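Shown next as structure tokens: one chain only, the form predicted on its own.
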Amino acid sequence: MSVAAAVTERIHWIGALDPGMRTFDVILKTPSGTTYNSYCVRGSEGVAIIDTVKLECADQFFARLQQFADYGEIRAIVLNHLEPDHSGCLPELLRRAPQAKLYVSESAQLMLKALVKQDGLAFVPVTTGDSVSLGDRTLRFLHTPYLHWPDTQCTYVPEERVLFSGDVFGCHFCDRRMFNDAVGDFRFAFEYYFHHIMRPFKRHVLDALALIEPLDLAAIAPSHGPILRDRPRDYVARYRELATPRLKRETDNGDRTLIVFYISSYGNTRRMAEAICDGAAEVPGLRLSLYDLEGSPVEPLVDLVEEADAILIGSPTINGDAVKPVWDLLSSFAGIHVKGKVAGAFGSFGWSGEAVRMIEDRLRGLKMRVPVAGVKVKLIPAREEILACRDFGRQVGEFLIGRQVTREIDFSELVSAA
């Protein structure tokens, strides 16, 4: 085992290396493995441990910890994030250092009891503005929820100018040299981690950056991957760039964005989509786009949805279902923030026409707003049905800019939405 890394004279990395990890949390590929970062902070009146490691790496963690502290010196244990890869060794650490106080975010309290099945577990909830003195060193807490769990927080040691950021600014990249100016090129891992872990929580990332950017930073010590001691502000700036909507940066003229997606077997759903766009175009202040799902892979379209204010999805009904490209698009929404966006569905059908209702159910399941009942047309849309499509597009557009939309809700719709 290598010697634990010195972040500063008073702060040491005491985490674990896991170079063999290839899939993390089921969804992330980790071709370089990962690290579980834990830190030991020494003050004149005691020691603090920032986060632990996953239980399977306990031997590494305790061996490194013992190089820098006796268990009797530990006054504070801070969990910036309760996920098992950071809290796995907590019960054993508390057993070895029973005098230590445990500090977690206010949002972590219920989760802590669920994760650590230990009766009478004592802890101190903290939030922004709270601090703990270690004598000549101080732990200051920043409330940074949903990065990427509700419980997440950051801890700052002002005397060392080091931020312990939890999963923020982290990545799955295992290199025993540990520091960003010593390891190899980990830019891919850094960006991949943001897009798969932080992307659905961009709004919360921006809230956290408002707390982090004013800090004097000598280093950022995340809970995974390299410690960022060389130009740490570059990584803060990159996070702001990644979290800020690109469309807003480039064309922020106040227009609301409506995107109409469709796929069509014989051109009938396409004609409906075009009529819906024509109707929406009657509403001022809308930026309209029309996309055929047959003509693009899903990923670029998901980027568009992420920054749109509203989406409408058209699908024919085939064998009692919406078609696969529609479900591929909808299943990709789990990786972005869509809650509260305006949405709707439409489509042509030959026999039974279930697709529209099924799409609407999925949109509601994603907590999107469906203010106007979808439009279904049997086979080729007649003139009055084209007019109904135009009216549908106009109503959605008016809702989007804040005009009242009156709709009728039948009993079956309420049942399906429940």
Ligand SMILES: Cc1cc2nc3c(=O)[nH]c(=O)nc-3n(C[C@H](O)[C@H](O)[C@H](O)COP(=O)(O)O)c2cc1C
Given for the second form:
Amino acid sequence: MSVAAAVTERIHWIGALDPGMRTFDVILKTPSGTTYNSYCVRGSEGVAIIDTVKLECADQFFARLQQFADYGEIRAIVLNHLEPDHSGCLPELLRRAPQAKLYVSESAQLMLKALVKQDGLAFVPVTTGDSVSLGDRTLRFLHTPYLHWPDTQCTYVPEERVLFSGDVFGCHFCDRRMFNDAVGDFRFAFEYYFHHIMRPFKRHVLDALALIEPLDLAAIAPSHGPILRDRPRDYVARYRELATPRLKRETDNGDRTLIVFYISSYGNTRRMAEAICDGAAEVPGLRLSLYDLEGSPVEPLVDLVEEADAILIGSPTINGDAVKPVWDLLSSFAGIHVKGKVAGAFGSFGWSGEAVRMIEDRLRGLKMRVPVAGVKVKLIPAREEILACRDFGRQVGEFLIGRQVTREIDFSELVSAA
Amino acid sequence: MAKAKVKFADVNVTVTVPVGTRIIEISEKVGSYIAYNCREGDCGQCMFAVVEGAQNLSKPSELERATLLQQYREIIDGWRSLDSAEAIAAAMKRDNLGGRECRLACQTQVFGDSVVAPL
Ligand SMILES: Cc1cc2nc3c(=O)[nH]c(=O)nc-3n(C[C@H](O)[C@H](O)[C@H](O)COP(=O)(O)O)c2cc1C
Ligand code: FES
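Could you drop in the structure for the form predicted together with the ligand? We only have the form predicted on its own so far.
Next comes the full complex, and the chain you just saw is listed first.
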């Protein structure tokens, strides 16, 4: 049971080690297991418990809690994040400390009811600016939603200069030495966690950093992995770097970015892609790129899409479907933010031509905007079909720079053509 | 079949539709930036503004009214929690509810000509 526990004289780690965990939340590999961090904060007028652990680890949690506090002393329980790996022991903790008040973020309220099926569960919703006094220590709340659920928040104890950051700055890494200056090399785990958990929410990360950066920080105490007491600011700076769009940082002349992806067996869809680029090139203020999906693994392309304003995807129809590299690309968008980006589809076909329609449906399903109906060309694009492709590229480009043409259409066109 | 015209002001597209068509069925296809989540009147994500022709849209159901109320509250609380006059002005400008009638795109049916826009 010996685990490094004292974050400061007043703050102790009372979480659980889960060294055997190998896959987390379906999407994460955890080769070094994980920890569920919860903390006990002692003030002159009572104790606060920050987060709990997953239900399966209840024994570890309650045993550690009892080393540092009596249940009767607990005044406040804070859940920075309601995911079951942090809220799992809440019902039992409330049973043992019925006098304690529960604090959750404003956006956690409905979710709490769905997660903790307990009638009459009392709680206090809090947001940035709210605080709770423990006598000579204070809990101050920061509203930092969508990191990585709608309900997430951070809690700061100014007298100790410690930030309880929830999943932000966390990682899956299990080492009983617990502090970043004492544990093994966990850099990979830290980056991997950001990449798989925080990446789709970069804008929210930047909002949260605006609240976190002004804080005086002796340590950051996240809800998974090492406690960051050695140079905590480095991790804040790293988050800012990871969350800031690179293209805009490196060159920003205000251009809008349009990427045309295609794949093509006989060059028909490729010819269409080139004509679409030619059309878009007639629109000023666009940064245009053309990529053959055959030429690259998916990951770097996803990086490009993440910072693009618009993407167009071209696929031939093969056996009644768009081809696998296209679906591989599209299925990787879940890890980034694509909602609201402009998108479209095109492709050559032989007789049935399902691909364009299927890609468009998927783009809409991802909440991308598909303002111009896709172009389909039967086999080799003829001169006028090349012109239609150019038009398509130009229309998308004009939509992108806010110079749309006024259109009048009939619903039946949308239903059949789209 | 009786027809009606709906204009999506953000993308400048006017669509002629059979009366009774729901806004959601059209807006997604023309790329209007009305966002959706639950698609069943619960979440309020798809709230949009009626610019013209409110009387030509279906009357809101009890469910839609309740969700709209919740959504208005959230917007106003959002404004309330901002701490500078500039931030509040910017949020109000963005949401621009002043004088507009808002509806849910997943619920509202079109019965006559109208002009709609995302918030
Ligand atoms: C193995 C194979 C299967 C195909 N299946 C279909 C199909 O189901 N429907 C269709 O419309 N065209 C089908 N085609 C025809 C291609 O879509 C057509 O040749 C197209 O022009 C290829 O464009 P590309 O040169 O850009 O690859 C198929 C072609 C091949 C080689
Ligand atoms: S999409 Fe949820 S209310 Fe319309």
